[in-house]
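Encoded as structure tokens, the following chain is the form predicted on its own, with no partner shown.
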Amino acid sequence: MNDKTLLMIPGPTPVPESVLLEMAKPPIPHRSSEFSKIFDEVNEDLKWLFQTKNDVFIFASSGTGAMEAAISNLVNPEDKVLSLVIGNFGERWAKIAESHGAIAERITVPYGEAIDPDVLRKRLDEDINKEIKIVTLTQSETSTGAVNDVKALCEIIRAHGAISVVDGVTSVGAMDIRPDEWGIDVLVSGSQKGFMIPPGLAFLTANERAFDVHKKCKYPGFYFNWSSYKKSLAQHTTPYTPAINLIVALHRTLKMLREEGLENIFARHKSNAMLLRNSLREIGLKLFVEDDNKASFAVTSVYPPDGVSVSDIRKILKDDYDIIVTNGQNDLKDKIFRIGTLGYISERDILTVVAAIENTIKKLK
């Protein structure tokens, strides 16, 4: 049935109708007092959602743009970066660092696993001369559905003296993450996830420790330069033309999220994820991340049953039920399928997709 698609992927996520209506309004001038008022409220609400007292910069880009902004404003050529890799997006940190002339070392675990804090501590203890300048890591790994203990890892990074740079793309607005309290120096995210708006905005918050490093960065770039965004924020505006209608949409969703409250947001995501995980187990499916304590509340990865292909499952779900789930990435392509549970997703949506998967498998066996 047309216009009834149920989008169950880890991004982009469904957008509330009231938000779509806000986006449909004509753009307003971005140098106007009307926009500045909206922009100021958005910035305060972003601080609330990010659980930080520091500024949150808004870029007109995907989440990868914020990742690039994090690295480009910190590293100089030949700087040493340690990337904690638990999936495709953990690896992306290392690739971005290398593209800016840094030397990237990786601690990699089998996909579906998380980083052992003791392994990180051992490596940083070996860095007697403090050559490792930055440590990158992911909270919720979108490609696998595994979760790192960011709090424990960032405590170790802070004790060493390096700067922690965290990918919170599928966790901010879905899972508890506290940059100020946990000692996270830089945290990034993207709009098409827990923020419940379409792709096109990325977010970055950085503390004073990170800004001290930024000030020594030789080539911070032009468009993503933190100093430009900080200066413009003080003037209630943006350094360059913003994605006006997306910011207006964000203004609306942040009000919705504040009304719900942080504890309720996190509890809803946990409840939906566990309902999905337990329901999939009940119909006989194996989860890629078996340990619930290491599993994301934003995305769940699932193995297909023996003799059934991922492509066939996805095709029937789309053709017969108008439900979209997504494939695995890179080496996991066609080996798993991923179901998103972040943002504007309800218990009814979870039950619907599980019933459709169960019927799909019956058709294919």
Given for the second form:
Number of protein chains: 2
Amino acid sequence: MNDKTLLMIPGPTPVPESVLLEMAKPPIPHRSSEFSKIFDEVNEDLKWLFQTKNDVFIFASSGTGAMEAAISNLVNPEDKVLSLVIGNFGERWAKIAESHGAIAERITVPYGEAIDPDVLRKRLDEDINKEIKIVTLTQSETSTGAVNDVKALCEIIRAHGAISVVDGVTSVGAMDIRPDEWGIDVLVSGSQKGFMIPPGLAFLTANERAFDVHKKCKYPGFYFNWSSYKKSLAQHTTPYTPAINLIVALHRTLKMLREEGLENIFARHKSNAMLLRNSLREIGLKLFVEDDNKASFAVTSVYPPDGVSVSDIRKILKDDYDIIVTNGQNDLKDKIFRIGTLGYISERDILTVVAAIENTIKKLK
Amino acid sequence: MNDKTLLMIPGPTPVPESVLLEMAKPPIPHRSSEFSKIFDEVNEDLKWLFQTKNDVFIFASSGTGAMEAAISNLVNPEDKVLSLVIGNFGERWAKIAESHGAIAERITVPYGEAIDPDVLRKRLDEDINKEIKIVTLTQSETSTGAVNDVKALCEIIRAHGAISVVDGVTSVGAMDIRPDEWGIDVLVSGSQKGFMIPPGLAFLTANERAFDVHKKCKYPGFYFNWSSYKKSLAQHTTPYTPAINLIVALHRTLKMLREEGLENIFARHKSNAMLLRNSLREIGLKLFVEDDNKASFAVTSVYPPDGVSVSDIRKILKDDYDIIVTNGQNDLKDKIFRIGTLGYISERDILTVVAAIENTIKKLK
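Would you generate the structure of this protein in the form predicted together with a further copy of the same chain, following the form predicted on its own above?
Starting with the chain above, the whole complex follows.
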């Protein structure tokens, strides 16, 4: 029986049935008061979810589009960007910066680890001429399941005077992140994660400090230009055709999230992740990232037991239990598997996946 | 009774109910053989619809994203771009080029007109040092309802040695356009048009000549980089998370379009547009663009009768008949209204809108 798929991956995450049906409504014209009303509510709710007083721009793109939008609006060729790399998505920031002609320097740690704030402080202290203009980092690194201490890192970046650009793709709506309070200058996320809708929307919020740098950007491009989104937002609309049906779906999930409340959302993700982690240990599995404030509540990476392959585990989970978990990426492929616990995931789902993994391993041993 | 909206605008266009329901299925993981199978079929069908042997890249973005992708992959700062402007979307090409540091020169005609090929030939003949690297143009100009003779213009551009970049946003899947045969180097389109699905996907095809120029592009950016899409396409996937549900919807509409056949699709759009145009004239209305091969079959612009305002016409059409037509843009606002006939529009819809317009005007006079 395989038409009851349970998605336990870090995106796309499950979408509530009521939201899927909302998405199946005929598209409404985007230049209409009907759309603008929905759009305004979505924008208010996004500010709430992002814990910011600043605008949150909505792009028709995937999360990587918002990452591009962060960099392309800030850098000029030859600018120096420091990228804190704890996995593939941290590395992506550096690649995006380079694709716009910036010079990217990386601080890299072994995958599974997080950045030591002292290492960042030391590097920035060496930058006596303040050449490093932008520092990029990731909160929850999807490829490993490790988290950075964004608050501590952004304080150091702010003290140095650089602009902090943070990937919140698998953390916004799942783990606490406070741009205004923690001094994050630019924060991005994507729809198929904590937002509980399918992929196709991405989000970006930038503060005044970031906008000041943006104004000096020579070739900001057109589609992702912050200034256009800011201007249109004040007119209750988007500069270019929005992904209407996804915004209508988001309108609904944001109401659901508001009803749950921020504290409860974060508590649910934490307790689900910890239940998963503790249960996996109980059935004898080893986790890739330790608990000491370095483990994401959005995605958990797990080693297969000795003598059992990642691909066999994934295959049995899919074939026998219709549960999808995902492989490691790049060097971690076939070395770990990853279980997503962000978005529309309940305690029952955690019990289910643990039971299924336990039985899968029994079958394979 | 106002829950049976008939969208007669040039995007979003109506979406078949079966396709809406397809879109409401839970998202499937994009890194899976199940998705790759759908994706491969979509890519084959897109090549058929675009009448090209080259790849058609799918972006999670609106049509403007594909326009950005066309320019950002080709131009270097200070490059000269010639933009043939017959309306707002022709002007958009020039603005995008400028946002990437290119120098855009415009050939502009009064709105409602198309570009005279001889004017283009004359300008390019003057460019004896071959400084003009790229020429941008629009097939069906959504803001006016005029069409350019893309075949004639692209022949001239090719003869000069420049790269032609064509906006087929409201023409692909509605009007004949043949990149390989006509020598179009880059062609873009968007999903909420002839493709009969909601907004959120955009398309771009580029030939080898364009790729040769792309290879010399210094700052192509990351999210829209052609090379990444080309590489991933060969691996049956996308470089970044695709807008899964929209691709699943597109998979279905492309099957419908293939079943109808290219000739029938173009014939339907032509006969619907001509029926609309002739009927509007019969009820005494004046059209903004004349028929002599300059009128789009995707969108028709109409003057209101003397003493009747565009806003009143649109209001009665909406309130009494639940039909949405759209206003003119910028300088044409309140001077014309526009009726979309592209995508999932039948002859019955044309009869309906004409009858409703006739009655609307009676009510207003």
